[in-house]
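One chain is shown next in structure tokens, namely the form predicted alone.
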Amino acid sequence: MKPAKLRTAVLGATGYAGCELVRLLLRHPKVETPILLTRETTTAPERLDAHYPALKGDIPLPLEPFSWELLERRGVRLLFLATPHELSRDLAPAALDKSLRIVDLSGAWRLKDSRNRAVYAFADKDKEKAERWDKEAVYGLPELHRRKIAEGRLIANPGCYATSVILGLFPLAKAGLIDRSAGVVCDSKSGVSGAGKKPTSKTHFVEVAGNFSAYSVFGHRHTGEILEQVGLEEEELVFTPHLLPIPRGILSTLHVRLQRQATAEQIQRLYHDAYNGCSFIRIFEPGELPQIQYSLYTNDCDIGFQLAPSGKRLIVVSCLDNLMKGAAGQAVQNMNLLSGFAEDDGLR
């Protein structure tokens, strides 16, 4: 007798990350066809493939009105929240009270330090409960927190920029090799899908095509994630995001001064040791640098570096697909860990 497949639901499937998540779940060998939920009320039934015709096929993809009763009746065990930060902040505690496990793709539960979390200006209805889940939520970066994720109930999927920067810096920070007094400069560029599906004057085709711009300088929401996970202080980090005129993909260029002189072979060994056994980290040979095109439509994070002749200055380049390793792919990776599946199930 075959084991029962995992029953999941996705709230927010009509967004770019939500749709990518559904696409991955539909091909996952150990997951039932997910229940697709919407907070919108319409007079006529909706289907996800009406929003994304590329999903048309033999499997019906109805969008059903969200209700706790529906989740209970359909036997859902894991709920993905691909929702705005404020909505995830409101729904997750209620879902946890109903013994559901949560993988939240928003920024609602990523930050432990209230000073970093202040950028979201959350107005919690039950501050005591929210504070408790702030402490218990697990930052869902498997390469750093695999064991905690497997034992968790509320998994906070990391931000896309933050994933690229943290994975690029973590081996150096772990080894105490970063000269923090010199500061770390993170120069990151993302495709337009990272801004979400709702159009704005800044993401309109006319504004983006043939253009390149910086935004949210000294104020981006992913800054706190980098500080907390890498172990830096605010004054030790300069993180500047940029908008590329492409649909998807992230390239982060990380400028680091080293505490002590190192060789390229030592740096290479450091990264291989830190990510030994990690299915989705690809370390390039010294001097070979990743490009966005190499990791598109995969759950891989590509990392390469160039060491200065002095052996004291290092440039690290980290690339990933913001809708995959930066969002939906990483969410499936976290679901696999929560459920005892192979970490790369449904992702290769």
Contents of the next structure:
4 protein chains.
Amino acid sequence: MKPAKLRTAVLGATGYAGCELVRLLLRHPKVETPILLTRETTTAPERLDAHYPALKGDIPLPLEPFSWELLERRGVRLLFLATPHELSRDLAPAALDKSLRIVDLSGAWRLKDSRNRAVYAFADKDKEKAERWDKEAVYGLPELHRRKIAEGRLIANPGCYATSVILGLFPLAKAGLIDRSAGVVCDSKSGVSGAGKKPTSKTHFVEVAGNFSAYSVFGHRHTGEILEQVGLEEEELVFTPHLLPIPRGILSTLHVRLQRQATAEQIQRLYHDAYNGCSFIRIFEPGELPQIQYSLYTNDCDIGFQLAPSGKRLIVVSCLDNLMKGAAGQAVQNMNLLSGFAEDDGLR
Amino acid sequence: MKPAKLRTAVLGATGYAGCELVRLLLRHPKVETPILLTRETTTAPERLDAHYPALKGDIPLPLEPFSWELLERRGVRLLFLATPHELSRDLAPAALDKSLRIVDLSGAWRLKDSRNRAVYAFADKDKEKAERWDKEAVYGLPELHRRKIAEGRLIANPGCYATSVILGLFPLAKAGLIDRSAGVVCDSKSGVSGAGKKPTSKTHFVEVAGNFSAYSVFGHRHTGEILEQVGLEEEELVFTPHLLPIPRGILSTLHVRLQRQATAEQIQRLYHDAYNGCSFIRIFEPGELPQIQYSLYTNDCDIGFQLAPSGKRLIVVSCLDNLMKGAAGQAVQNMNLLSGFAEDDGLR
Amino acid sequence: MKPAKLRTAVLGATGYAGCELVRLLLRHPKVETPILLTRETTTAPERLDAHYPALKGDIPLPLEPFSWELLERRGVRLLFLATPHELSRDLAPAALDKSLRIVDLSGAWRLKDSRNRAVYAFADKDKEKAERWDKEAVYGLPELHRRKIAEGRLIANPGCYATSVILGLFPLAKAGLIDRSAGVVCDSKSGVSGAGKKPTSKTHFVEVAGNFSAYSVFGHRHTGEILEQVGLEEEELVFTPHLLPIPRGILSTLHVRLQRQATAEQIQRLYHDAYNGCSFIRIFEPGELPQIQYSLYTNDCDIGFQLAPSGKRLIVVSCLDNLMKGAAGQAVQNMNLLSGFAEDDGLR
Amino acid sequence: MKPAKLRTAVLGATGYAGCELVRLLLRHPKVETPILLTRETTTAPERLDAHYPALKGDIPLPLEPFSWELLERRGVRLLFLATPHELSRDLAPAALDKSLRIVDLSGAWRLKDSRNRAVYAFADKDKEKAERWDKEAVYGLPELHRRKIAEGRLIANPGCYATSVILGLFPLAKAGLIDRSAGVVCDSKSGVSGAGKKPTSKTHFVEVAGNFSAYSVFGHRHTGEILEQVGLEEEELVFTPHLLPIPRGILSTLHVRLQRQATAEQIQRLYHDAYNGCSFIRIFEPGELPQIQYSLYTNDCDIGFQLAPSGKRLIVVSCLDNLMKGAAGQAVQNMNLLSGFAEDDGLR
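Write the structure block of the form predicted in complex with another copy of the chain for the protein whose form predicted alone appears above.
Below, the chain from earlier opens the complete complex, with every other chain and molecule after it.
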């Protein structure tokens, strides 16, 4: 007898990450067609393929009004929240009370340090409960926290920029190779889908095409995640996001001064050791650098580096698809771990 | 003694066409710095370069609240309307009553035939006056109506698509070469700035980049202009607009069956004759076709063609910059004619 | 016992279509890792992922020197030719003599009418044998020739443009609805990967980005395929290709005058009937038009239409991914038919 | 009597920078139509507009074979070299012997320190003469060396990247505000025209569109210019170039740790003081950052910055058009200084 497939629901399927998540779940061998939930009260019944004609096909994809009763009645075990931060902050504790497992794609539950959370200014009603879940939530970066994720109940799916930066720096930090006194400069560049589906003057084609710009300098919300996961103090990190005139993909250029002179072979071994057994990390040969194109539409994070002739300065380049490893793909990876599936089920 | 410069005002400078117009007027040798008018009641005084940082510079560009009194006090002689159709429909007659000359960039006054105007469903308050101006308004395509424009008071600046199609077909129509029974197929493609500055899901970078689509098939508002200027009946013309993933530029591919067999030399002579003395028409050698890139940021309309080996079918390709010859550049060309300046003043 | 997987080889894997084909074969459940063949004599052994770093992964992808002996020794049953026309013309008959089945992605074997073949000016050594295979080769468009393909030995994979045009026109032609006297105007637009991987001034980023152009007007090689498959005479068809500033995707705008007045429902029924059971054709609702983005990275051909208010003119829009349904995806679909697999195996 | 116009010649007009230079010279009020020289021996006479159809117009633009005799006969006073480094290295001394003034757009004469020149590995025939000109050549960055340029004979037009980085760092360096011990990280991004007109796999549209990549990390030739002009040692600077999927424009993100705490007002004043009277530098308000779009098609270098809350770290963003302020526009600016014209003649 075949084991029953996992029943999941997605709240927020009409955004870019939510829709990508649905695409992945639809072809996942161990998951049923997900229930698509919406909190917008529309007069007419809607279908997801009205928002994303690319999803047109044999399977109907109705958007159903969110209710706890519906989730229970349909036997949902895992709820994906592709919702605004405040809504995740509000819904996750209630869902956990009902024994649902949560993979939350927002920034609501990623930060352990309340100083870092301050940037979100969450308006929790039940502050005590929220803080309890702040502690219990697991930062859903499998390459760092695989075991905890498997045992977790509330998985905070990492930010897209943060994923690319943390995965690029983690082996160096673990080895104590970062000269923290010089500061780490993380110059990151993202495609436009990272800015969300809502049309704004910043995402208007004419304003983006042929253009390039820095934004949120010294103030981006992913900074806290990087500090906590890499183990740096605020003054030891500069994170500078930029908007690329492409639909998707992130490339982070990480400038590090080394604590001690190193050889390219040592650096490479360090990365291979740190990510031993991680099927979604591709480490490039020394001097060979990944490009955004290589990992688009995959769940891979590509990492390459160039060591200065002096052996004292290192530039690490880390690339991923912001909607895959930076959002929906990683969410499925987390679901796989939570559910005892193979980590790459439905992701190849 | 130097002659006094022309005083102009622009209502609607914050849109793409309006801003391009301001850029042109700022460097026009015979025009004063234009007065920029807005009908939005903002609490704080605004400057155009807050909307278009590319305009930052030595000249302050304040947006001033529109009033007839202001126009009179500042001695404005020519008013550019880069406004929605309805607003142009409302303001133009009032302005003409005050002896202002008008170059209107909207679709309000372009159509002579009331059946063609029906698509706009204008809600004129004073219908009689509106119809009088419908008759008196001059279609501002200098290559066809140079003399009338010079003597006009209300110039209806043509649509961007319409300009490219009409200029491509006019010499053939004039020569009676179009086989009207077969129908003329005008397959046009435009950059995104033609869709305006307002952010919508249709102009979101992620929806446009890497994409291409047809729209308003059998229903685009520029169809009437083409019919009237080329002299075709509705069933003799198909006009199919498409959205290109580029910021600016229009290319129209015009498929014509000829009334009688022709040689490439005859066709070329026809175009040269029809546009003799027109400084903004560039006619290409037979078999050489213009590309959008060639005329970007210029007021040129480039025209090339390929004749079928049979000599009975012709494909004409017509290119222009939709914000220049398709809007602001043509508006300046019209201003030049209206004001007795050289036709290309400020346009090279 | 599991049935043995099919052994295939790809000659020409380093081009865009060849590489896409390898990607598809690698994840096909019923096919072994394909043998990658090259006819370039390189000094060093090469791997495909050196050309396409996106293919980096666990499976080594060596490029091996082409030889008949190698094919035989490795038990290859099906050979994909992603080679220049002349080379396909040369190799296919030899391969067929050795009882290999061939899916040829070039234009070598697509045309039945020698007048249409003239445009290629093939320099066949054994003319008689070539003509025999010209007759026996099957035009590999499954939606039209499914049965013949299944029984074929030499499958001529259709041109990318041709696929989009033929699939858009076929139901109308079959129903005798095309008014051939007016001529059918096929205005097609393709992404740059259609022009191949070789760097030329025409594919230089700076020449393409922000640009758009028509080319090969009245002279494109796919014209013959369209004529033969749709059943039109040369003077009844105009096919006008354009280069879009996007990497992949084709949209064809097909302008048809109808032989008799029709309703949208009739047209839609016609398409549904003609493509009944075809899993890679998505027919849109009347008035709803496909866009290039919808079918990218899929093997689908999307078809939509808009009928003129008169019911006498029709515009059909047909979209596909030129590397998938326009090349590699269709090649796999043909392999599936040839091999008795499900038609969509490895294509979802 | 009107003064005679300056006679110039351009060698290398068919490249992107050379062509842009011709465009500028054609509309310069004090310069005659430039003579266009080529060293390629073509059988047929050529015109520049065959390479750049956008230049089609009334003025014929023949490409003439280079010879010293021609330059003398036509009274050329100023020769622009838009040539490969080696050719500039060869031709410039010969031209100077003939009393021509030179603006050289290559990297041949930019570097004073022979260690920095080593990266070019110049194969000078007359080493002594070359070294003399190495000393006498003036680095053509008007904002730093206006007076020397005016009196110079051989002007080494700066590199595009170098211009953006040097102009962004110079005021800080001058004020001794850079904490050199921490290192300056210059993360620069350029459009594709910077890579030249020759088609290569790196400039193929399909490889660039939707992509982004770092290159020449720890090894780009512009590094030496930055070191020499800003006054840093090699180990104090990291310069990391990236390729943007846009045709033109450079944005440099400059990460600086300050020698002492500063306020935004102090930083801003510093920039205004350093560039007082420089008409092509636009300094933005604190916290307001330039974007590539703002300075495209102008000779402006836009500079903005964001100070960290601590007042100890600064991010400077510097933008320019690589073909204008980064090449041809700056060459004209240098010509203006050399010739006693107003610095912005022909550049507005």
